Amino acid sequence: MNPPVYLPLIGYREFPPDEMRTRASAFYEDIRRRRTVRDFSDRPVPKAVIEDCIRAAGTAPSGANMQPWTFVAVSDPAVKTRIRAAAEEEEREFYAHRAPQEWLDALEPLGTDPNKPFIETAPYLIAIFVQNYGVRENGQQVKHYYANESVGIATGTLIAAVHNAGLASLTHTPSPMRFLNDILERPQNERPFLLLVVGYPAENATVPKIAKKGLDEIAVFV
């Protein structure tokens, strides 16, 4: 086994404490504006913007640096139509038969239902897949470590990058999502993780009245 190769850390930037505080506060004030949107405009988004957002997601840390993710950016209207039809089929089954009443009660204040027109309206869907294992050129399987956690971190980075670019997003997780493998022709070692809807909010977009927990409810300092 070859020994690991280390390089000098060249990208790190340190800031004075006052500037650190200013930057941390500014980031919080900006990211708190992010809202999940269900009313999208069909205005086109430059492909280069989506590419850079995905590049940002690809910088996320991952178990053993396996980078066990695949991002499929969908803008083809015909493909989006197929995804919507399949997603709504699963959603109708969920709302009518699979979801316990407690879950439906929790969703009620958000106003969600089986209809997902945003899948077709928004200019981009980004289907995010977990690679359960890697496959070398010779067909040999390579174990991926902490794949779900790694893809979750990358997805959070992607959502922040989309917001930073001035776009809105929606996390959509119809269950099961295996139809995405079929429609997008993804291999069996990949499992759908999440469908991120991306675009500009519609001019008449509305969002539910909700509140986020305060710092004292989500953090403990010891």
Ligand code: IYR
Contents of the next structure:
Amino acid sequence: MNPPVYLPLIGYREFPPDEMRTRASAFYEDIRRRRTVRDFSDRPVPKAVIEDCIRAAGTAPSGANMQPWTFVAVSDPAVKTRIRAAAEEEEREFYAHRAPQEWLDALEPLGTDPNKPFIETAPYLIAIFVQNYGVRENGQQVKHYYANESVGIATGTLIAAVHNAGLASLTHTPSPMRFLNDILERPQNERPFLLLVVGYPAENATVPKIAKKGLDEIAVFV
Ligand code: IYR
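Having seen the form predicted alone, can you show the form predicted together with this ligand?
The complete assembly is shown below, putting the previous chain first.
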């Protein structure tokens, strides 16, 4: 067994209360500008930006620090075309048959439909996979803990990083999306979690008129 090794907490920064308040408020003001975008420009984005955003996502906390995630950044147009075709096939099934009316009603304000042109237009798709378990070099399986929660946190960090870089994103969840394993040649232990579409918004991009709940509706202080 390996005993724990501890290091000094060198990265932590405390701010005086005033500055803390300014920073908290500034972060909120910035992150509240984030909108899920469905109209993307085909303008290229630097690969180095995507790399840093994924690095940021990879700093997320995870169960027993297993880091049970794989990010596949797709820019190859041929691969995007295959993903679009497969996603639209599932979505046609979803909108025509699989989705209960209640779900379709809930989606109505968003105006979504089975057509997913953004999958080909946007410069990057980041397919996020949950590793249900890890696999050592020798093939031995390693247990992962709270894998979904961990990947959810990492995905939130990725979305914030992309926004911070000045890019827009779309959390796309074609369902089922096992086709991503085939197209992206991911192993059995990995399960698609979400397809994050990343790029600049199209020049005349519009977003649905929806609102976020206020603090009173989402939080209770006791
Ligand atoms: N996956 C479908 C449907 C969809 C579901 C939810 I929940 C959304 O918030 C948005 C869309 C699609 O992508 O169209």
